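Quick heads-up: it's one chain on its own, the form predicted alone, in structure tokens.
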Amino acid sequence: MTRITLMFSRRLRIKVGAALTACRCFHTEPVGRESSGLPVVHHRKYVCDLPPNHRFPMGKFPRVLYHLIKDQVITEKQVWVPEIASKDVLSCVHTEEYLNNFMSGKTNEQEQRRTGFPWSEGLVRRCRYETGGTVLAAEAALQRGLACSTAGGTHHAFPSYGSGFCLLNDLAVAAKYLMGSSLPKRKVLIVDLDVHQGDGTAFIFKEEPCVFTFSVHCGRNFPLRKQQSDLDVSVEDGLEDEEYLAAVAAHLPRLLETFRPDLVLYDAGVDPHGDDELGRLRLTDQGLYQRDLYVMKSVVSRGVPLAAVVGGGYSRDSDKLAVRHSIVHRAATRVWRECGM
């Protein structure tokens, strides 16, 4: 018996393999960059001082980024550097007035409570910048075909609350920002793998033709009321490589081909993984990098091009977390050498 669950029924089991074969991807001119390779988003601010013993393992983005050039798996003139994220540009998900409490420090201790984060002037700036990394991945990825930020991910922000360690919708900033400077709209898919459902993204985008949720979750997991996204695929605790990568892959290349997006968002969370505190499935690092590496192949084989986050992954071991994390840049160097980018 399948212990994967699915808002419609599955008719084909599509093989991993299939999207690891030869890609026929594009090409686009270098804009601006000095390196022709894979571009990787950071900033130093996207980080902040939290309270001793927080739950949030902040310091994992600037070492993402360490173990990377460690690793020789990129050099620093692949790092793109975002600006800050503009509240005009918040704005076209964000309420005025959430925007305002929460940039002047007027959320109370219940709202905090919910966001899991005590309010301070650093968490606002980081989180801008975060937001930033990803609007200007998806422009790099847009301009190469393919880029990741060593951050965001952020999908449990409503456009009037945070929730879940997150407060800015930075995939759903950067889905409507880009969509709406073009004509016609570009339509957006958001892919997101992170262990827990993308409500906030879900709810956002509940009623926008041109962009199209599609979320593989674990059922128990936080949030305890799930939204309804485009397509949902709900799995059980305890689920490992082989059928979780069944469960994206009976899916994702229908996707491209019916919705045939102009741009794909990627939110390559780690907590699925075994060793995640918060996770509760059993995802293995080599798992985890087929995972990175068919998603991104399954997309930029079709000439699509994708941006890819972090999102979620929690361990008191920071450096741990942080190599993998780097799973998906790994993966998206090797699509980017073997697609010729």
The other form holds:
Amino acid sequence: MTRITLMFSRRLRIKVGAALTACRCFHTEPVGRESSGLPVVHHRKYVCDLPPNHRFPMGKFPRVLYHLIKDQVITEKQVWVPEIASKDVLSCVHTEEYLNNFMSGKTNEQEQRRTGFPWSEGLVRRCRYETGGTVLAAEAALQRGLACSTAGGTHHAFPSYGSGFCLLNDLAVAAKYLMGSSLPKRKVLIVDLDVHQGDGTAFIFKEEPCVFTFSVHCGRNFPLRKQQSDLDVSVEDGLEDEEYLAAVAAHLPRLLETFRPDLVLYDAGVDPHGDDELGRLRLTDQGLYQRDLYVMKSVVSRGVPLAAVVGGGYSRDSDKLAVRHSIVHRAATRVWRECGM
Amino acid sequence: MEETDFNDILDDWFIESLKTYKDLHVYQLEHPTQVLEWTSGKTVCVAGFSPSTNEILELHLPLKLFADDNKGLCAERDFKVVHGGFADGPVRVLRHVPGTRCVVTNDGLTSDLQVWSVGGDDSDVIRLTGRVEGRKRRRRKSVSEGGSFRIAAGLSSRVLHGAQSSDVQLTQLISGQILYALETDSDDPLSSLHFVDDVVFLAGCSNGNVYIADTRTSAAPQLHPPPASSGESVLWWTDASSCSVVRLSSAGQAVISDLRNPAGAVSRAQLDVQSGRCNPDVRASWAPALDGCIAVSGFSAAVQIYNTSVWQTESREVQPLFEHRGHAVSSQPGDDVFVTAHVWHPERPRTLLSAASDGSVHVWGWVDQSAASC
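Here we have the form predicted alone; I need the corresponding form predicted together with its partner chain.
Entire complex below, previous chain first.
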């Protein structure tokens, strides 16, 4: 992947922890000619080496961008490159002890086993870039109205431990960071449509009134030990496009009206797809596309910014999977055009 | 144990299984089965064993299992029932007759065979089409003896069946003609019956005696006594491949012999089985497509795979190459779940089916962790 650099007007960098003033801080590397298309956040270090035959489809991340460019859905000018998430940013969600152990490779075997990954420095780096990417997508959304990452959705990570292929909770970090620390805090709605419950995110924001967690998931998928989101919709195995969409539509407009978020973070996981190896639902490509269109249009047409992450998807065919993940970017491009953004 | 803790254990196992299993499909039958028998490369028969009416089902394995490189193309992840029928009593043994659409069963109460036809004429029914009377011998019934009715089905619709060494007979199913009757001095309860080739078969008894007989001759069968055991009374189970015999005792002692010389022992081992059960229904079977590997089940809720090619002449404690704990993990603590049957896939090297007393049926294949993959 060729390194993409775009020039962007420099902004003052403000240390995290200090109040967010009117001067926004973009966690991005210097960028080039102003890009006016849909921002797509990507970093080539979203990947790391894994042992051969590892079940996690690491190869999908660069392929998502590749397919979007090859199919002329986006151009390279639209790519925003995130910075690595600093320990400061991560510590607004994760404990000091966990971050120290995680970054220095001191998590024990038992902890590593639950994550599904063997520890490596490359793994730490890619998780931090991925989190940085979600934070940047959220910031870009606030500025431009809509943005997508080519990774993200690590919603099984808890403050002090990782689980289910998730080591840092990118959605939680982005929500916490963009929420701000001084009043008035931004209200963030997290719409998690990955087939697995966003248990880490639900736990993290259980007592936080400014963040609303909404998860639609298959009851019989991992994790069996569920947390309590602000709104959980647990669906049966085998659910297809129409009923799934109805389940989302039954709640989303009402949430937008009553909670009135200032920002929506959208986990557009493709594991509800019928061909997903782990998910137990039966959505089709069309179903995923309609779902993403529906969510993004509902939010953006109300003037609320939305940042999307790709979420989960499991298949041994990385290319097919990457194309499936790119559905959300294609839907976002259409929304961008139709809403005249 | 709290339900949350139980779910946590299941979640941990799920994540771990992603690494250790290549395939894992879980199915829940309404009633547990003691039989698992292939009727083709993709279909398997199961049947209930309750005292009254029981279903016999032919299931098609999940299509996803066979898709290898194109798993994305196969939506079907479930077992599908393709044929079904009803039996008046328990089904304790079920065998598919090769080259036909027939299966034969026994209810464990008599020595008769029931003959069934699976589907046919565009029907989805498994129908009873006939019976074969077994040799009637007065049986000394003693629980500690172990043993049960056994069936082995050979080519040209010839079926071996019996419950004791003295009543084993080879019947031609189509004509009902008795082609051969095993004559032995003692009435040893059977624990296994296998065709070694078209004409030679092996009858393993629960007291450890092994008879090898040639159905073409009227010569007396060879009798091989059990390996020396630690003195306490144990039960034995046997399986034969084309060249080897494995004998497994209820105490976990395993002995491998060459089929041409069953009296001698090529290697021995003490398996890692804790038998909490007083009357385990143990199965030991050679892998059809993985040299030297055996699968062992019935002692607990696990199925263990052992690589016998690394065993030595002196018995040593050995660890399994792989252990499938899916039936244990997914059962509630306190339930005494045990595996009732297992069977290797006839062609795929590391794929098995297993069934447990809670009605679960799993098809699973493990990841070959060794550097040099077979």
